[in-house]
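Only one chain is given next, in structure tokens, and it is the form predicted on its own.
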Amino acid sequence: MSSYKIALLDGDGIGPEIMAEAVKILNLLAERNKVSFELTHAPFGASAYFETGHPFPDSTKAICDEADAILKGPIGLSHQESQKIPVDMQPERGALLPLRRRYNTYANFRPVFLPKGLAHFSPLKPEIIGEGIDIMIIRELVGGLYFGEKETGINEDGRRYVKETLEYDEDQIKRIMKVAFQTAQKRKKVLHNIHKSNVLKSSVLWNEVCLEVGQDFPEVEVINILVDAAATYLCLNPGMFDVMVMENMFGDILSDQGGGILGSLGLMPSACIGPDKAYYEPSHGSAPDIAGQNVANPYSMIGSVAMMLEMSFNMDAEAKNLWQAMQSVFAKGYSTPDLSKPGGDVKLVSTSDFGDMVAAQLSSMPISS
């Protein structure tokens, strides 16, 4: 029997609620397959800061170091509550970026997926959605502006200033490009390279390396597009995209826009892959305004489990079953209140009810070999 250790970082806000539904599914998967999941919860984020004095405490690092994969809930607080935490200890700076740096999770996969049958979630017109949306955004995750040197102070004129450095070297670009080309090779063999080379020299180097790596993938067509144009076309013609690759900040912004064209970031799981370890997380925030109400949809957390099954544990068939199980619940007309639209013909269920329905649907499917 295969056995895997999974570190569970519940996070903040709605994190513990949707993590509970992920655990429900993991326990079912263990029952259905010859596999054992050793699940260990560990504090992470703002809740960890208030509990231990650090958003990424040493005890959590030790648990993550021992894990085969990490499942992470959303982190963060409201702006007002965040002010109670020192700037460098706030969850994104004090926990999330150090997590990425510690495990060198340079490749971020964010699927923007909405089958035609679920088009009612999207704010886009049916004629724009067409047969559905199926895009894989691949974002470089440990370089660029977010990880560059940062400086603040008072300049010679007595004015406050800030300086942040955007830095990439060719090796960082090459490795994310290889991931992007390999992904495109497995899909439609079309790769949109997102850049801003008309302004940024970092994008000039980015494009040069893209061209060099592309020589090893002659079957993949590369389409270069400026980031602002890509943002426009995501709204006007999302079907033109299949695989998109981009640097860190562009990926942060465009993947959130991807959630917008689906109708909610609650429909976007993600995978963050490094050379030795990966973590999986919803792309959305911690939604503190609805925390504790049992109304948040666990789709992106359970979807992150599906990505973990495929990308860390080689359980591809069960990953497909899990995707199908989640989408079938939506297809039957059920949704949680956070994803519902006023006047929509939707049967509202709670967070835990949605998880139960996914589990029941998965239980009815043939067990993978």
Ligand code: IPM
Given for the second form:
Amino acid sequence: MSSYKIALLDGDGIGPEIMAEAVKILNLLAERNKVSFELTHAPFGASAYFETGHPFPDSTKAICDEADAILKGPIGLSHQESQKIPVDMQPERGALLPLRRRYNTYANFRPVFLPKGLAHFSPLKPEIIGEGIDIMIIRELVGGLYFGEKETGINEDGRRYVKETLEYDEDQIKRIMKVAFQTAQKRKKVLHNIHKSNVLKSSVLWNEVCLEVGQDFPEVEVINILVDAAATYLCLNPGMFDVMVMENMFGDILSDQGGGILGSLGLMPSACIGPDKAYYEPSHGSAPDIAGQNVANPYSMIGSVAMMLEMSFNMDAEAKNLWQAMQSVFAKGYSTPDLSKPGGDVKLVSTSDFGDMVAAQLSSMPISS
Ligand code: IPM
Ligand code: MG
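Now the other one: the form predicted together with 3-isopropylmalic acid (IPM), given that the block above is the form predicted on its own.
Shown next: the complete complex, the earlier chain at its head.
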């Protein structure tokens, strides 16, 4: 029997509620399969700062170091609440980026997926969605503007100034390109390379390395597209994309747009993979406005569990079952409020109802190995 240690970082806002649903599913998976999960909660984010004085305490680091995989909820506070925390201790700068840096999780997979039958969730017209949306955004996660040198001060003219650096070396680009090409090779063999080489030198190098890595993947067709044009086409013709690769900041923005074309960021799970460790998280924020109300959509969190099964535990068949279980709850007309539209006829369910329904559905499915 395999046994895995999973660190659970509940995070802030809706984090604990949607984590509870993920835990429900993990317990069920352990019952159904020859696997055991040792689950350890650890404080992380703004809640950890208020509890311990640090958003990523040493005790949490130790639990994550020991874990086979990390499942992380969203972090962050409202803009106003954030002001109560010193800038460098705010959960994004003080916890999330250090987590990414610590485990060098450079490859961020963000699936943007909506089957045809759920096209009504999307703000796009059915004729634009066609056979459904199925895109894999691959975002470089530990380089670029997010991690470059930063400087603030007063310049010679007495004005406040700020300087942030967008830096990549060729090896950083090479390794994410390899991941992107390998992914494209397994899917439709088309890779959209997102860049801004008409302005940014960083994109010129990015594109050069893309071309070089591509020589090892002759079957994959590369289509270079400017980031602004890609944003437009995600709305006008999402079906033209399959795998997309991009640097960190572009990926942050386009992946939220991905959530937008699906109809909710609640439909955006993700995997963050490093050389030795991976962590899994919803792509969205902590939605403090709806925290504690049992209305948040746990799909992104449960989907992150499905990605963990695939990418860390080699449990592909169960991952498929889990995706299918979630889709079938939606297909029966149930959904959390984020996906309901005025005049729509979804049957509204709570966070915990949705988790229960997914668990019931999964229980009814045969275990295929
Ligand atoms: C994301 C988030 C983070 C990011 C924030 C919380 C720092 O928006 O994972 O997309 O910008 O990377
Ligand atoms: Mg983001």
